[in-house]
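Single chain ahead, by itself, as structure tokens, in the form predicted on its own.
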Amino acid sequence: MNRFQYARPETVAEAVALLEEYGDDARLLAGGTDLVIELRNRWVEPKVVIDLKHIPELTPSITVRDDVLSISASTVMTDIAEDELVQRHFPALVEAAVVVGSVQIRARATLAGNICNGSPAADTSPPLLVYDAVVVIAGPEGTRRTPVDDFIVGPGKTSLGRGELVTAVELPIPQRPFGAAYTRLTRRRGTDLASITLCCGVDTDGHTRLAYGSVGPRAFLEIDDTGTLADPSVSIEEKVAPLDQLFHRASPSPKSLRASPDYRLAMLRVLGARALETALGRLTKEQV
């Protein structure tokens, strides 16, 4: 590990401030489940690490205002997974989140921290595509909200520019039913990265929302209108060809050693089918 400054900025301005003068020499420090290996391996070597767990602005807070439930920047994965708002309004978040590394991870990592590292088998990003996230960015200009769509750009990569840090993630609160179910393939239970990431959202006028992660640069939002796999009255067997298609941006990399092409394409298949299936059981509960 290679000698490097350490900053506690006390507000988001300072924090800012010092992105801004460090630019790409610079590492933010949250919950630091990645940076620490990125720092003992040698594959960053950043001229000054910054501590964002010190900034009032940015203490752990799960809240709602205005029908949209903001997470804070520093809030951790166990905070997220054990809140009664998200396991209400979002339970495939949940679900992901209490997949995200072991226990002792989860008790560390932020929700942040999983989407800015741009993973392209982060958990979270297909929840939060599929309930229309917005990512709250500081930075120069002052404050902007972007899409979570548009905020992951792909490997590594975001749309973050010089100065600018997340300080929270916004969901809007679905205004009527809407059944959503996440799920994932690994080649072992427990702690491991996935094959497949999976979330499917399915609400009462017919729209189904599915995103999968693990199977291309980054994770893929796809929007299907005709109502057909939104339909419980329409069997699995018509689904086939309609859900075939939303999978057309899936380009797993033969060069990865978790599993082969064909077979993430397969069982991309599978898990879509089921994540459906769950989703459209959620929402008729809700529709109770």
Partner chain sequence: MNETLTINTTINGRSRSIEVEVNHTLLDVLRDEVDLTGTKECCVVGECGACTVIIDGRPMNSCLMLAVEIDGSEVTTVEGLEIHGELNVLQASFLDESAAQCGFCIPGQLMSATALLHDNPDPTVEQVQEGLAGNLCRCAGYEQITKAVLAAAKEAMR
Contents of the next structure:
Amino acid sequence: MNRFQYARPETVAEAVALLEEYGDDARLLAGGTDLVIELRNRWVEPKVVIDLKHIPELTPSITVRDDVLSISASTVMTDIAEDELVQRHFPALVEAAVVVGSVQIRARATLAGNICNGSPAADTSPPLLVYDAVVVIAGPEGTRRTPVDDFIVGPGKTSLGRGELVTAVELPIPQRPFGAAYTRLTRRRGTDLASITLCCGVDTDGHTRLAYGSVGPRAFLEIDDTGTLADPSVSIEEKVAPLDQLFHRASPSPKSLRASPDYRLAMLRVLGARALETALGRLTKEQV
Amino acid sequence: MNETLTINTTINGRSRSIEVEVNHTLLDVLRDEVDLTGTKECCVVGECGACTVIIDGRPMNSCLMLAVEIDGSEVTTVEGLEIHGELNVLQASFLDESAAQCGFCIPGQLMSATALLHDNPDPTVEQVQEGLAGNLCRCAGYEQITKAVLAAAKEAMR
Amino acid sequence: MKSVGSSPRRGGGLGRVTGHQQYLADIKLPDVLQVKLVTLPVARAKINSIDVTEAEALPGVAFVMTSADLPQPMPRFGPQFQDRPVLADGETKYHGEAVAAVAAETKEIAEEAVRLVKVHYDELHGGVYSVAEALADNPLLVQDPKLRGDSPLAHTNIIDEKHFGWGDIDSQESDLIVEDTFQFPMVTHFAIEPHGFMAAPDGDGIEIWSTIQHPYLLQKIMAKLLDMPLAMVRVHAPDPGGGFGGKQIPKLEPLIAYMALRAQRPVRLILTLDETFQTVRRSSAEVRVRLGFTENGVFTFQDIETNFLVGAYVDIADRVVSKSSYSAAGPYSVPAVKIIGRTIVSHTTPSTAFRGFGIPQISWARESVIDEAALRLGVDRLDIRLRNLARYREEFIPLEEADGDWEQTVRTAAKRIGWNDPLPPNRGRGIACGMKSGPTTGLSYSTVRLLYDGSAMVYAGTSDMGQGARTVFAQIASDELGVPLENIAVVMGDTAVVPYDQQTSASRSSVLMGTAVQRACQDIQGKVLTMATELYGINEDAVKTVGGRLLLPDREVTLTEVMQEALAPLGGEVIGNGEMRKEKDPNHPLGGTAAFFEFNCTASEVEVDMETGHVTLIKHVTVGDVGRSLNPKQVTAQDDGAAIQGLGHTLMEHYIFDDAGRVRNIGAIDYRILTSMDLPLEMHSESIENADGPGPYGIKGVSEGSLLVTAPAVGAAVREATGKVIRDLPLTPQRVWEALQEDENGS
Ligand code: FES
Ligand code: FES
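To complete the pair, please output the form predicted in complex with the partner chain; the form predicted on its own was given just before.
Now the complete complex, all chains and molecules, led by this one.
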């Protein structure tokens, strides 16, 4: 690691001021599970590392207000997976949170960090897309909110501007029955980076939301309003073609070590169908 | 802002005030400065778990943390497991099941197991395997380690 | 006999569960300089010059060692050929080969200085990364022919070509001949403890600390390189945190020693896990097998060609090739066998010993082809093995006899897996047999001291890297001396204190060193017996020694009681020495017969997800012929561990290279090994115990058996489930899926 300054702001405003001052020479430290690796390998050589864990507003918390569940920026995967509200309303997010690394990683890695990193393979991106999450951002101009679909840009890129940081992620609690499921493709059962991340959500009005990652520069959200996919009486064979269409943005890299493009594309279909089935099953359960 | 910082922390029940370089990992500080070498270094990318310590009740990879991050926290390393110089139930159980072969991964395994049993005193086989999946053992004593954790859970509940 | 055959707590176990065990990296030497290696981001490079000015100007840097600072010509070393240079000699021959090393006051400064060392080099394009490239016409030569002495193969990439066999394969009548070629990938040891080295000048001599498995080999190599008497080279070898063969042979110790001598201070180099990937690996291999059978599935001949790709320097790999190729035909009785084994160098990480020592590579091919034959002949895959298995005490290879009831072993495995039980859909079973020869020569000394208070110290030069040698030696001494286990200390890992042992390899230690320990104890028994005859004025034949006790005509006494009475009032102790030799046999192609065979039968049941190619291990059974279990829990732990390691190369482990010969998946993130969540749903390790081994109490060696035939057993199960033959390892989901696609396209 290079020599850097360590800053421990106590308010969001202080953090924003530091970010404005240092720009690209500053790095935010929440869980650090990615940052410390980047620092050790000298992939980044910041002048200042800003530790967000001493800002009271950002300390771990999961709260509900006006049918919106809000997850603060320092909340870690373990907190999310263990939270009853999240379990009740956002089971697919729990499924994603519990496969992020190992127990040790989940005790440290934050949800905000997971999406800020801009990894196309981030496990939580697909469920956040499916659940229509909103990212709360603090910056020099105050606070703004942006849909997660606009927040995620590309590998290592988000829509954060200079001086901005994520303070929370908000998820609107579905007001009508909604079934969702998360699944992924890995090389082994134990902890692994996924070659495909995929989340599917269906509601009773025939809407299907499907998000998938790790097969292109970012995770993509697709919405099917035809009703075919969300119809439990339509056979899975008949859903193959419409499902396939949802994957039109997939462009897996041939350079990946984890899986070949052909395999990934084929597995998108398999996992897509499986997640859809599970989501439909859950929807049915929700209704009874 | 600083390049070094004095942090206050409790390590294995003993409160300490340590001056650390802000760009040193917790693993480095534990091993090189606090002389607690029971915590091991292997992959330094959070994959092997050899460096696992418990911080405020949760297991974490000390190779992925800056030492400054434990300011105000309570840290337990493998050296803190013995109770009044006696092996605790888990340690004894690891010995009885021949779970420690070369032993290099064992401190990390013990820390993950300690945290697991703390949260879930009566785990299933799958829960143990899941709870310890972040701790690689190349001697591959996984069967023995799992048995040892289950036996310790039983013993502790008696 | 109380201790042997039971499973007491592991010797050294306490330190392992408390964190107090001192592994190499935990030892702090005062005033030590930290070393970091300088490597290049390419596989092959011509080094034009190395500019160290800027690096050496950095405060805290002691010096940068380059090849110019070493004696000229470049010192080279190795266990078989002296081909490995201390630092890359004008050219790097594989990705990660060190070209220089920095010594500095702290790790951080050393790391910083590495970035300031300016290596001017030209990348050399093209390289030998595969068997095909190595054996092409007019190949690029990996090793300089000048260094190959008068070898007739000096102008090839073949270090040696071995020819073994018996009978005449061409004159055999066969009803069926099957031929196929299989590939085994490069995999790495991945000991959780990365290799580490320290050295310090010591008067006229030197002290070296290493994670080495063979301290005495290191001592010998260093004495020769540094032209010092053995007595001036002291090697400390703390218990390694896992070895698996990867820590047998010296690698960077010479560099560290030269640096310590230059610095006149202690120096220390602890590799990162990533660096270990570029330091040790298993040989990859391409193995062609042609087998002839009668219509009943009885072997008529075997014709096997093994091409091992061993890497840039030979290390111990040529021995891997000869030893494994010699028994390539497996544990079968075959009338005619022809074997060609080649040791082939390449521009890749030098390979070394790795649990199984070449057998997993060969058995993957041989056992898979046997299955093919069984299917074509309509003979059950278990039966075809039983029909051909060498019978107990049969000389199945010239000069080698089958030293166990192997049929019993195979039948036990078949029973355990439920070989004939109906199979649910998408499931398959496989069974495979293999054996590995134990050490062909050996020399182990042990000293045991019975101390005045009745406790004992056992000195043994074995390295306890997890196999549990400390426990087993203490158990033997406990029974032989009648001293409780907790009063026995086992001393290892210091050549200045512990007598010579050839090496810790080939599952030898319980058998060879175990015998030396037993003999040292018997030496004590003899001395105490003499004391007794003098003390009590009785005749030697009136006394019997049973375990740790003497049966006198009128009563029974312990060895300790006699000793104490005899040595009073001055005190003192009784010292015993034991020696175990396994002599060379000049007539044997390997230089000696196998001390024993590690025979194993592995059976596996898998379920394949036909859509994704994922293989789930439903049940995995390994049965070994061990002679006797000195410590059943340790034996099971070693067997389970070996099986799981074997499942690694079977299902997920392999080096991935780019076109320029660089390893792309270095480190723990993209090189996957099994975690606790990847285990078979059910695992059984069993031992056949007929007390028919050459070691104490009838033991044979254990600890490698369970990974010898993991791949063919699992591969066969996958084949039965999918109908597909996959010839490359590992059986990743993608590879299985690709195989499954083949029939749909008709290809
Ligand atoms: S050393 Fe920290 S996880 Fe491997
Ligand atoms: S006991 Fe050797 S790595 Fe786990």
